[in-house]
Each structure stands twice: as structure tokens, then as C-alpha cells.
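Listed next as C-alpha cells is one chain, alone, in the form predicted alone.
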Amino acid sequence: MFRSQHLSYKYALFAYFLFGLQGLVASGGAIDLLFPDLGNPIPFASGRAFHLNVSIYWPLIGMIGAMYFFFCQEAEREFYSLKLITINFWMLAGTLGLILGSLLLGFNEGREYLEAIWPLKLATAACTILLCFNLLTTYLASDMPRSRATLISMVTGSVTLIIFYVPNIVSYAHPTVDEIAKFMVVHIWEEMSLELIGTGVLAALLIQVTKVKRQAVETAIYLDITFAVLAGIIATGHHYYWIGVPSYWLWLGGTFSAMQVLPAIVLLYTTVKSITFKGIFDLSYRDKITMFLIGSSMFYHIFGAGFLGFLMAYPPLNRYVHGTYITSAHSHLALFGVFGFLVLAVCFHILFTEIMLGKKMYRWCWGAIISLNAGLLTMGLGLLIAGGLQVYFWRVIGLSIGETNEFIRPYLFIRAFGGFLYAIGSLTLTFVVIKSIWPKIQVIFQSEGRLSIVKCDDLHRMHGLVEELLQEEKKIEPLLKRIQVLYQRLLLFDKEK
């Protein structure tokens, strides 16, 4: 195991927390939409703001941290700099934090999704330019062929995410200009830019669980690439009708929307054609459960993203359903049930590499997990029930908003049923993942010291050992014997710790 993959844990720890916290968050604005005379601590527009940022900012602290790991495995080499790993871990940490405290306190700039401040907007760019270039000089150093489709995915997602986020650390005074630069974050950097990343990083999970055959998977990888800067950044196009750009853009939109579900079932088929049933049951506890969230991932891909966002772009349907429900109910679809349940996976499968989850805590993580598919299910078929009646009464009949938000209001208590789900879920799996991780998060945190770097190194030698073991059976016994003396300093470390 390298060194760089030990770093990256803190990065899917600190995704877990934040996606507990997203949970109690979103419930929370569920019941002030309903109850708006409760009396909430904090205004509205604030925690809508903060529930946004945040249901952004996790999925992209839990990929990097996925891209950390997985990228030096997938190059066969540790990161130009380690240094760096840390330090870009504590930048996002921290500008994280002030970006919410600073939503929390008022300082707004008003652009949904993009609040934030200028400040704290560069310092998340500075963020993405120290994570382009750790992955481009380990990239240019590898011996590994320079067309390895994972290396080759996760550097171009890392490279548009710069591109895409650059033009909002302003604004613009022209409102068409100024949204066409906001969607370069809010559905390119989803659509294109994650989309390049979770490929390449789900593309070496899956080589490293189910042993799918890499050739077959790097071909789905190219495929997956291509339609994804098509469709990512064409598709898009179908918001541009609304903010002022020529109405060609709204059929441009709508067509390459339709290729934006190939790239998973691409992916998805390949998958399924190179593993068995028997493979499957053969997986350990903790594969079985970052299988099932990749496989809600997937679900949620085909038919909350794909399917719903191509009949939402269909120009004669859009002109009705756009900034309905049924739009919220594709953003939370898309947004979580496609990057939230792939983060949650790969993170899952990062953190208990080397630490031990029991077997009860693996009941309660099944639990969690049907809980967090059963609230968001319910959540969206509520919202796309009350955006259905939104078209209807508002947009087709002629009601009044006010006379609309009567007849709809029945199935927002169904929305706020599905998000009293997810937060069970969330809050349970976050708590079963920090609990595990507790005794052990000295280590967690460590940076590049020199324990790391011992116990690592440690690792490495007795890997090779047990590889001489197996081909040189005369000498099993003097084998052994170092083996154990290995062994017992890596016990005595961690008492040490």
C-alpha cells in the first residue's frame, strides 16, 4: 500500500461527517418549508444557501480523497509530493469552513450554488490547482503507459474542474453572461467534470474488487470520456433558453441530453458482462457493501439522471416543467443519488482498508443504506408528484402560486417523510463510520511522519515475504520467523500510539 493512499484517508472521513451533517441540514429546511411559523434560528435563504454549498462541497472532498488513492495505484507510483496531499486537505478544510460560517452569518453574494465570497471562492481554486498538479507530475513520472484510461480520465476531470470554476471567482453585471458562468460549475462541473473523475476512480475500484478484465474496462472508459464532454457540455444548452441565449440552444440541450445515460449503462454493461454470480458472493463484507452503493449509484444514473434529466429536456416538456418540483426532484436524483451513493462507496472502501469494521456494524451499515434509498425514493416521488401538479394547476390551468402551493402541499409532507428517512440513514451510517474510526484517528490524521512511514514500509516488506513464501516452500520456516518479528513491531507501534 503506498504512503499516498494512507494521506487520503482523512479526506473520506471528513466526506462522512459532512454528509451527516448535510442530513441534519436538509431535514431541517424540510420542516421550515412546512412550518415556516416555527420560528427557525437561522433565516431560510441562509440554510438553503448552506445546504447547497455543502451538498457540493462533500462529494468533491470524498473524490479528491478517491482520486489520491486510487491514482497511485492505478500509476504504480506515490505522488510527486506527499506534502501536498496534506496541505490541499487542510486548505479544503478550511476554506470549507469559512464558506459555511461566513453562509451562516449572511455574507451572501446571491448566486445560488455559488454564494460564497470571492475570497474563499480563489482559495477553492488554489485548491484545485494544487490537486491538478500533484496528479499531472505523477502522471508525467509514471512508467505506466501514458494511455491508461484511468490515469487519462482522472486527470482530464481534474483539469476542467480548474477550467469550468475559474470565470465564477466574479461576476458579471450582464445577468445572460453571469448565468452561462454559473452553470459551468453547476452542471458541467456535475456533468462532465465529476463525471470524468468518478469513471476513472470507479473504473480501478471495480478492477480492484471484481477483477473485471482492465481491457475491457479501458474501453468503456474511452467511450464513457467521449460521451461525457459531448454530453456535459452540450447538454447543458437546454438552460440557456431561459437565460436569454437564441432558442436553438434549447434542441441542442434536449438531443444530447439523450446521450448523457450511455456513458453508465456502457460502463454498467461491461461490468456485468466480465463478473459472475459466484464472484459476487464471494466478496467480503466490506465489498459487499460498496458493491450495493455503487450499484444505487448506478440506479439512480439511469433513471433519476438519465432518463427523468432527457424527458426534463425535451424542448416541448421543458417549457412547462423547468423550475418546477420536478426539476428538485432530478437535482436530488442526480446530485446525490449518482455522486453522493458513488462517493460513499469509494470512501467506504478507502476507510476500512486496514481498519477492521465487526460484523454488527455491518448490519447496521444494510440498514443505513436501505434507509438512505428508501427516503431518497420517497423524497423524489413526492416531489415529482407535487411538481406534476405544479405544471397542471400553475402553468396549464392558470391558478395562482398561492392557490397551487394548497393543492400541492400533502405531498411536501411525503418529501418531508422521505428526508426524515435519509436522515435516519445518514446520521446511522455517519455514526457506524466515525465510531469504527475513533480509536484509530491519530493515525487517520497523521501526516507524512515518520510511524506512517515505518508501518507502511513495513507492509511492503512483508507483502514480499509472504510473495517469496509461497515460491520458495524450503524456506517457509526462516520466512515465518521474520514474518513474526515484522508483526509484532507493527503491534508494538500501534501500542505505542
Second form
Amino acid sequence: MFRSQHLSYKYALFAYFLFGLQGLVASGGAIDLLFPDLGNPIPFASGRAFHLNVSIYWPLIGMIGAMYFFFCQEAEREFYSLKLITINFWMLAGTLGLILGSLLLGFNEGREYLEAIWPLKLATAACTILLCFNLLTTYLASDMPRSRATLISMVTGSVTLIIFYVPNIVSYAHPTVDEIAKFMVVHIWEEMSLELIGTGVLAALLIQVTKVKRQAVETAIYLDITFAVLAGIIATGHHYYWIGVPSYWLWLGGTFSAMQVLPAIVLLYTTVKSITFKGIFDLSYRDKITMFLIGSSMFYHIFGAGFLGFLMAYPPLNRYVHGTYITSAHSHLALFGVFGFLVLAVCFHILFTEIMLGKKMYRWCWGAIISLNAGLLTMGLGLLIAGGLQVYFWRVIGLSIGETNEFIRPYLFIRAFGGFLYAIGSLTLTFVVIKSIWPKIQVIFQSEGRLSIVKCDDLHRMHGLVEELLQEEKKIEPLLKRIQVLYQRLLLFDKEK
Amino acid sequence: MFSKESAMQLPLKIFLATVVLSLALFFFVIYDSMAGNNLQNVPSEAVKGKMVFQKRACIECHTVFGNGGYYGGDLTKAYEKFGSNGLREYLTQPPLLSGAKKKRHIYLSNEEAEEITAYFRFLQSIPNMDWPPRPVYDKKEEPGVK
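Switch from the form predicted alone to the form predicted in complex with its partner chain and give that structure.
Zooming out: every chain and molecule, the one shown earlier first.
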């Protein structure tokens, strides 16, 4: 195991912490929306900005950690600079801490998802530059084939993170330009950069867990990332339909959005191809949870992001459903459903590499993930119905927003209930992770730290073998007795002789 | 090893070409959308109004061009619906929020209300393919944000 991998634990742990926090804050927001008179301690605008920023940063921090973990494994060498991995972590954590603190204090740049004040956005850009520097120098120094798909997808994904973030450090006088820039982060980061990074990380994980042959998935990874780039970048057009740009964006956005289902299908194909049924039962507790989380991510990739996104991007339909809770349903299913679950999966895998996941905790994990899925589906459904009614009351029969809000209230209750289930799941899973990690917490934050000399997978395999031996023992016992009898008789015979 | 390396060159080349071409096309189309007379100049009063809009984080509850929070309704054509006087009155003497008995809409000073009205007047003038669509069965004469 590489030392770089030990250094990435803290990213995964921090991602889990933020994910738990997100469940709490979001539930507060959903309740505030239903009962505006309750007197929430956090103003709604600050709370929502907090929620949106955490939703971008926690998957990002988890993905960066996963890259530090899997990139060195794929490049088969240590990172160029180990110190930078730790520096990058504290920079990211500090930046996010300041962003969240400043948002709660009411410092808000007033651009959705990009509410942080500009110096903190500059710091975020600096963090991605540090990451890219470390990745590129390691890639160039690696002895592995230059064209190794996992390395290429992670490097390209990270470089594009910078390209699309930089235009967003400042805001623009013209609202149309603001919107054009904003979706380079809101759309392209998720649909292209994180998709590339996620594919690379997922492929590296599958190669390790399912022992699938690298050559068997290499072409599929290339196909996936090529589609992701081809569709992902220009499909941003579906966010540009009504912002004051020429009408050709309707064609561009619509056509390329339709292609966005392709990478999801290829990724599903690659994953399914690399798994065998027998193999699933042989997996350790930790990898069973990881695979379940990956499975959840695949499900939302196809349905929440793929098909729902496909329908919504069709311009004549988008004209009516745009700007309603339907978009909110889609963003929850696509952002958490796809990337949230994927990041949870890889971070879980990373954190339990050297720390054993207890049997009791394992059961809690299943409960938490089922609760997360149930919560997300309920939330998605509530929002979809609320959005559908908004379209009807607002865009079809022309009621005011106030009247519409009264009609859709019951469905926002369903959303809040879904959010409650989700929060139970997220807090349980975070609790399991933090409780399991807690005894080793100091070592995780030490740069020279090493948790154990054996990997948990080896321990798990050893445990399996001993179990098998114990099963066999029952059959062996009569045989051993017969041998013993014979042996004693032989000894006796020897003495007599 | 060498043969494997060269065998993987083609997918890599196709991938990199896709990255470069997609980026080039994307940025070219964006340039084309913004170049020439496609974007009008923003009057200074409207710029100030946009700053008020951003500082007060209006986007967390309202949408502009359909992007933002879905609670407060879309403001892209708010100027057309309410007019200068209606907007000023609404913002300087804020009414209760929908579903609330105590909580009111955020309060703005006269100056801020003027500036934000100028911003809405400018937003109104942006040719965005007439979005949001007019209600199919227009029951009221002035449907919209309240």
C-alpha cells in the first residue's frame, strides 16, 4: 500500500462528515419552507446557500480523496508530493469552513450554487490547481502505459475542473453572461468533469474488488469517457434555452442532451460485465456495502439523471417544466443519486481498507442505505408531483405563485418526510463510519500515519478460511479418531516388538 | 508492452480529439452568442439593481430565467406584471409570505427598490424566446408572481 493512500483517508472521512451534516441542514430547510412562521434560527436564504454549497463540495472533496487513493494505485507509484496531499486537504477544508461560516453570517454573492465571496472562490480554484499539479507530475513520472484509461480519465477530469471554474470567480454585469458561466460549474462539473473522475475511480475500484481483467474494461472506459465528453460539454445548452442566447442553443442542447444517456449505459454495461454472481457472495462486508452503494448510483444514473434528464431537455417540454420543482427532483436524483452514492461508495471502500467493519455495524450500514434510498425516492416523487402541479396551476391555468404554493403544500410534506428518512440514513451511516474510525482518528490525521500492517481484505479472507476449516473439522473428526486408534495400535505393536 | 501501448493509442487519440473539438465548439458557440449586438449594454442603474438582487440573495427563493429557488416565483418578466409602482410598493411595504401569518417578504429601502426595478426593467427587455410561457388557459388578466 502506498503512503499517498494513507493520506487520502482524511478526505473520505471529511466527505462523510459533510454528508451527515447535509441531511440535518436540508431537513431544517424543508421544514422552514412548510412552516415559515416557526422562526428557524438560520435565515432561509443562508440555509439554502449552505445546502447548495455543501452539495457541491462534499462530493468534490470525496472524489479528490478517491483520486489520491486510486491514482497512485493505478500509476503504481507514490504521488509526486506527499506533503501537497495534506496541504491540499487543509486548504480545501479551511476554504469550505470559511465559505459555510460566511454564508451563515449572511455574506452571499447572490449567484445560485456560487454564493461564496470571490476570495474564497479563488482559494477553491487554487485547491484544484494543486490537485492537478500533483496528478500531472505523477502521471508523467509513472512507468505505466501513458494511455491507461483510468489515469487519462482522472487527469482530464481534474484539468477541466479548473477550466470551467475560473470564469466563475467573478460575477458579470449582464445576467445572461452570469448564467452562461454558472452552468459551466453547475452542469459541466457534474456531467463531465466528475463523470470522468468518477469513471476512472470506479474502474480502478472494480479492477481491485472484482478482479476483472484490465484489458476487458479498458475499451469500455474509453467509450464511456468519450461519450461523457461529447455529450456532457455541449449538453450544457439545455440550461441556456431561456437565458437570452440565440435559438440555435435549443437544437444544440436538445441533441447533445439526448446523447447523455449513452455514457450511463456504457458505465452500467462495464460494471455488470465485471461482476459475477458468485463473486458477490465472496466479497467482504466492506465490499458488499460498497457494491450496494455503487448499484444505487447506477440506478439513479439511468433513471434519475438519464431518462428524467432526457425528457426534461426536450425543448418544447422544457418550456413548461423549467423553473419548477421538477428541476429540483431531477437535481436531487442526479446530484446525490449519482455522485453522492458513488462518492459514498468509494469513500467507504477507502476508509475500511485497514479498519475492520464490525458485524454489528455492517447491519446498521444496510439499514442506513435502505433508508437513504427510500428517502431519496420519496423526496424525488414528492418533488415530481409538486412540480407537475406547479406546471398545471401556474403555466397551464395561470394561477398565481401564492395560490399554487397552497395547492402543492401536501406534496412538499411528502418531500419533507422523504428528507427525514434521508437524514436518518445519512446520520446513521456517518455515525457508523465515524464510530468505527474513531479509535484511529489521530493516526488518520498524522502525515506519517500507518493504521495497521495488514489489509482488512486479507483479514476477511483469513477469517473465511478459518471458518471453512472449522466446517471441515466436523468431517475430519471421525477420520482423526480412526487414525489415532491405528496410530496407538501401531505404537503398541512397535513396543511389543 | 510496446504492442499493448500502441494498441491503446487509437482510443486515446479519439478521446483527446473529442475533448479538444467539443471544447472548441462550445466556446465558439458561447462567443458567437455574446458577440456583436446579441447582448445589450446594461444601464448603470440596472447594474446597481443587480447588485442589490445579489446582495439580498433573492435567488434563493425566486428564479430568474427559471433558475433559482422555486418558492417565490419567476421574476424574469416581473416588470411587465407589476410595473414600477407595483414593484416599489411591494418591496418597500412587504406583504406576508404565502402560507405565513407573521413572516413577511424582505424589506428594501426606496433607493434599493428603485435600483432593483431598473434591473427588472432591463431583464424584461432581454429577448429570451418569450419565456416563461403565457398560461395556456389565461384565467386572470395578470397571472403571476405575488
